[in-house]
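We begin with a single chain expressed as structure tokens, specifically the form predicted alone.
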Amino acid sequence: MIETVVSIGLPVDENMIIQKNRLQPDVVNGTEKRFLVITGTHGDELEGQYVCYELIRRINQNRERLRGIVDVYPDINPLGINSINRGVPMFDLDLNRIFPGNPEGHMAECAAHQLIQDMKGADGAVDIHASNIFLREIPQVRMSMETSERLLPLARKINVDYIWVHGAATVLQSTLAHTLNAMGVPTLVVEMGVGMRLTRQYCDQLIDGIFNLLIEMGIWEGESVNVKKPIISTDGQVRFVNANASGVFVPCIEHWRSIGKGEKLGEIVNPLTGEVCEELFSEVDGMVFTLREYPIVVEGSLIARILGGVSVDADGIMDHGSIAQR
């Protein structure tokens, strides 16, 4: 059932509306569990769209299974989308930095409060990212340090190969995510893939995980999904390479791959001289999971991010090292 969950006028006679498609029991009681499916935050992030067609077109095969109701939210940023834009176009900003809105304020601001009404409530959610153009992320679920003692056990049952725990930023106080933590829907954000393009593995992976977190809810019934049992880290075991020079990053290595300490990982080069201006080493020993996908670079451009302690292979992770298993 499509339903319309903000509607708000713009100029010409236009109107930036934004949807949501209801699955429910053909008969409902009002005991039903709900969970939410949430994307399209950003116009430049499109792993989520084909996750919330996926999605639906299975529930919708298989009707009979649902126990519970399933929002899904392809699209709460419809002017960035249509206009391959990150942010909310017009008024230059980033949509997961305004919740939880304000009813009184300009337009963005309104939609976000609009869209917080509507999800309050919930029994959970899941924020779906993708990176954005410059940057490749294996699937992974981030986290803040206060809300993971709640999040770890929903974050394991979602089929993520990692699991990021990382301090409180200010800034986070002002996302979608936190803002539905605080108002007690419990909800993982999980970033996969890159920007304006479709990764149908990591995807699959993803529904997957989802349709697991129903059936452990009661929403859906079936059989639990076999997940991947994720890596969990903490900031300090996350090292970050950086560009010390600007020019065209030709990477060595391939994304979510073993790294020893000391081993190349690219090159930064000067295509009007043909010269090397920077070669780039890993510190540690450890797992690729960020790499940079965008080649043109300037001086602290990231490149990459490195998990110490972990080695994997083409099949996947091989040891974990001293990484905390929570």
Contents of the next structure:
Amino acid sequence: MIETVVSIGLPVDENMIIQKNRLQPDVVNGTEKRFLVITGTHGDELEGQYVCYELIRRINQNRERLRGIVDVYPDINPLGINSINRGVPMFDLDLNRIFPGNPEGHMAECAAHQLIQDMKGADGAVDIHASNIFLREIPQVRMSMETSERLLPLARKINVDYIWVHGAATVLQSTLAHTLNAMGVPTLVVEMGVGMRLTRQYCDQLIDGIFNLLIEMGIWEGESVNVKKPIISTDGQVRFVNANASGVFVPCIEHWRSIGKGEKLGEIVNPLTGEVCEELFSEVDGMVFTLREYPIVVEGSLIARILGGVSVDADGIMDHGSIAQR
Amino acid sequence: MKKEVIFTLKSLYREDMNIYGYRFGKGNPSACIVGAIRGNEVQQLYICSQLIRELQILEQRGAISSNNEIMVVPTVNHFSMNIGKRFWCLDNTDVNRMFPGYSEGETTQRIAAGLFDKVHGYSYGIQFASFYIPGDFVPHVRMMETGYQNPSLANLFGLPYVVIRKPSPIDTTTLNYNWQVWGASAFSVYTNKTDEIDEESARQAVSSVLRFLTRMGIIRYNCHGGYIANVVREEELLNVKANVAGIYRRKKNPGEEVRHGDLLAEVIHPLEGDVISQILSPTDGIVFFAQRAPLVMENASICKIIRRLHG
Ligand SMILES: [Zn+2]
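Structure of the form predicted in complex with its partner chain (previous: the form predicted alone):
Below is the entire complex, every chain and molecule, led by the chain shown above.
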């Protein structure tokens, strides 16, 4: 059942509408659990589009197995997706920095407020992000230290390879996930793939994970899926590699592969002089979980993030190595 | 006057972007003034350029008090200004959401860190700022409520209003907020324009800063007293919204007095031209902010009014 959650009039003969698809059993008694699948906050992140499509398709194919409610919000920033804008067109702030919104505020702040009203009271949620156009990410869940106790058991079930428990930054208090978590809706933030592209393999992996979570929550009837056992780390094990020169980044390693200490990640080259401006090396033995996808870089551009103490084989199976298991 | 490069960013495809600091006087770091951090803040750039011109004359006349140093940074992001973009040209991030910055981090974090490193030791920090919702303001000084703010100092600018804003999480990454956290008294000065130049309000902004510096004993300058400011908390401003979308016709300008029931704006049917909504003032007061853009969305805030208190 498709419902319009937000409708705000635009100047010339159009409404900005945010819709959701509510999937529920034919007969409901009011005690069903409700799970939210949310994506499209950033209009340049598209991996979640395929996840929503395929999830709904599979649920509809076996509708009789549905025991609870799944609300799918495929595009909470529809104008952004439509215009290849990461943010909300005509609005300065990132949509994921204005939650819980404000009914008295700008169109985006009103929309955020109305979305939260619609989402509150749910029993769980996943907010699917796809990095940005610059960086490619392995399927991962990110959470703050303060929410980790509650969220880690859920995150382990969603079939990602990696869980990053990061220190809290004040600005992140205005994200959709933080707002939902603070309201008692356990919400996982998934980051995977790269902006403006679909990575089928990652999407299928996450869909299996969402079904696994739905089964655990009693929303979907089925056999538990054999999910991946994620590596869990804190900020301390993550090394950032940033460009110190401006130019064209040419990687010499692949994403999601092991790298040794001192091994070369790639070069920043100058297409005018034919010179190499900078060679970039790993400072640790580890696994490249973030890798620059967009070639043009300036001083400071993020090139890679490396998870120290982890190795990975050719099939993407990771060895936890020195990282402690929790 | 000493002009120095306080930060350089190299780019492969363009000339280096240099951020300049202009220093006047010698000794204690007293006041730092920062202009355009965003690429559309042309009015803010213009005000700084005029301020630098005035300070140069004052310095030549020996009008800067001894043991006081003033620094003006007129522009931080002209890479974006030169190509008509508001935010950082490559990744569209906002330098004014990156403070205090991180010198090993992403490009805009490095720019913020490079700037903050040079501007954070001053007793007073003044920024010519722009708001995240476009429109026209009555000129005012804005302070963030950090627990360290001092509205009586903001009064010394002699602008008609001082606005105290309770910071939201996203405000904690602005220059103003971080100045205060680092012990400076920080003020954001808003004039009535951003992406175009308004001579009169630019002059008013320059005078207000010179007046403040005079009253703090940093310079000697003959200025008229300015206004005695009304201190307003941002949440006390009355928000007036459009109930329908369409073409917007403004009927009252910032600074104008309004009575309850006065026509503030009309919304015109975008295809057929009739007036489909008349937006009336819900109170007596003064228009503090008004939308300028010619199109309006449903429920958009089109103006903010300072309520007049009776009695
Ligand atoms: Zn995102």
